[in-house]
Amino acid sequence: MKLSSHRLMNSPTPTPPTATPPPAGLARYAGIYGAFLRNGLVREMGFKINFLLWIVVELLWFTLQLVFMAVIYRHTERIASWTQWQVVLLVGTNHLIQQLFTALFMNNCVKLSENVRTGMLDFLLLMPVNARFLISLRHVDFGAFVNAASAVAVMVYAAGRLHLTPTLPQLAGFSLLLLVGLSVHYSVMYILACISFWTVRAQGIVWGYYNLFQLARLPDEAFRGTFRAVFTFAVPVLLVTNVPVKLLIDKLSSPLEIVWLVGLSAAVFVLSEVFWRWSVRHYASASS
């Protein structure tokens, strides 16, 4: 008796097992944004005929946008100064943005009133994750990224048409301007969403805007007057697409239109981020 007490006081103290530190903060997101990305496919497949309906549907309507473009300039040659390709690129890119919105964006801002007329933000708010990167990036849209390919596949083809040769940094500045100009989309589609805090439902405020994106397919010179004002600096449909594609094409007038692209995306940014909070401030809860 006197050794096994001698021994036991004696041996070492086991160790307890290190708890496993969690993933960081970007490793973290990475990996919910990775389970929103197999979640959306497994419910796209689950549903594959109107996957693929949605598609054709979308493929169709971006043919009608380029054939509606191709009789235009079958009695005339330009609009303001842009010429048949110049302007099939204008559509291809704004398809591009669309589709892209569509595919990351559309679907969760639609949702949010959804999410408080029924009470599921009180759930989503409870996450140890944050709120709003749940509620805009949950759902994934796979067919429209099949569809954005279709108006990257027209963009490049008019852009052989035009016998362009972009250098590299015209192909990046490109590239950051489209995701500049898909960062103003997300910002104003979001600010409008957070409205159904007072009005429950805003799907019609929602995809008013979304439909206002067919102004951008058009040359902002064809516009004039308070028109081109209010849908330039107001409602910037225009200026999200017409810079990008003027980049690419030498035609921008002075490079303050992409210093207040950058500028307008960063203030509308700031601006949404300041409306969400101030409206889960004023948010009650659908159960009280």
Second form
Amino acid sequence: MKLSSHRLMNSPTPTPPTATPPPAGLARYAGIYGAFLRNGLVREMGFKINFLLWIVVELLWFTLQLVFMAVIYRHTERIASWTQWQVVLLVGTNHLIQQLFTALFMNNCVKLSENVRTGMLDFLLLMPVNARFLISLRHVDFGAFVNAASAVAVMVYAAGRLHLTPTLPQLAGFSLLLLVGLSVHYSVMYILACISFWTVRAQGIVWGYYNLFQLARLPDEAFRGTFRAVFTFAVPVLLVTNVPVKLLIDKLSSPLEIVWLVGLSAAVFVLSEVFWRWSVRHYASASS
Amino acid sequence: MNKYWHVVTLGIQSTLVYRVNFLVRALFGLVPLLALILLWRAIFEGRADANLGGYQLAEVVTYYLIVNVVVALTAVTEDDWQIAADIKDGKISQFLLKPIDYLSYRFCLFAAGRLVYTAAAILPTAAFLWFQRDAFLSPASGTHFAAFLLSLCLTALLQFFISFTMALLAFWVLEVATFIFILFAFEYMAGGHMFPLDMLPPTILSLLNLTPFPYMLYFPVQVYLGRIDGASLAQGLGIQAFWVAAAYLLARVVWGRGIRHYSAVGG
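Having displayed the form predicted on its own, please output the structure of the form predicted in complex with its partner chain.
Whole complex next, starting from this chain.
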């Protein structure tokens, strides 16, 4: 960004294309993402205390979720067929997915409405890069990576209490499914963010989404009927964390559950792309 | 007094703009509530007359339903952010020049906001209560219900004064959001949002009872359920009133100091 404006000001004649061919495809996007990371780090380090305090806030909420489960298991042996440490593993895994989502996407989705309101979106759409890439990934939240580490610590401890010895393929499958689940959260949130093309306020949407997120850390077996169907197939949040954890603790009722997660994740992503394109087509700029 | 009445009507008019937002909030808020209730139903399944941590199924369900009602009626949602923004942007200067008391002004807006929110949320909440009616208990007795209403008002005051004081931190720090969230996290647990506090080990509960947090939510709900009686009910209301007075004084003191520290940036 800085480079191109510099060039515009200093050389009125366009540089011949032969000088330095821009890296193509993936390498180019990796380079841009590197710039996002650097910007993010610089920004965070400008407010160090705030950076640390936000980590404390997230740690507190994570502790609360664990306390909640601890209190429930003071008074019961199991929730449906889930034992205490299986649920702790579930809560930890959910926190990992949530923190990765926060690190990579959350701020960006929230900022979309602001970009619409201020007209910044015009500028982003004109960039010679995929607009959705820019909008989804520009702001990286480094504190969330720290919190992701706390989630991993809890997961490892819970796995120890369960005497789990996952095989390598199990671990690989688990990690892949985490990414698939992450993509579900991203796509759903992106759809909600696109609604702000019309509402221009993101607050309610963010708040609503956090409410949905709370479902993902509960064992799916506790639910049935319409509720389970809606949050499995319409908004697949109940699959996101449950399926990978069930793979790890051999609880999958059938491999079909994995197929559902992967299939629905792809479907929601396609839906979000369609809705995004449709939204942009109806976007009439704010300022100009 | 008349001018504050105007503030209330102004507040109602300006929050009416967000009525759809409020309705959506109320609807979305029912999703995790329903999930929690279903979770407890699953725990109780196969032992319907069981007694877990001193609660029967209907009591647990009613606990969460009444928590939701109390939160809708008393929780501070936007006010603290707006107060902090007023201070940060220097908008507070105009209130120092006018013959109006900022705390009272803000309280009127808070009351107006809660009124509109309640009006927007009443339909979905009532429908939800109807939907859960097999496990919804009516108040333990007329006396308990009256005490519940009184305690509800005290809860609203306590919520407001504490949030007001927290927002005043904006006089000293640039970013109050983190502090507000940290306090909110404590309140969420120690106030009884997530689970009835008497499900905790007794020593922890008795420690929590020394803080104002249980009186910000848990106490009125216990009164409604009739789990607090006679002398301890009167004593509890007394302690709650004490915390309200203490929070009010703290708000006044912090305001006084904040104003002296204030430098009207951008004002």
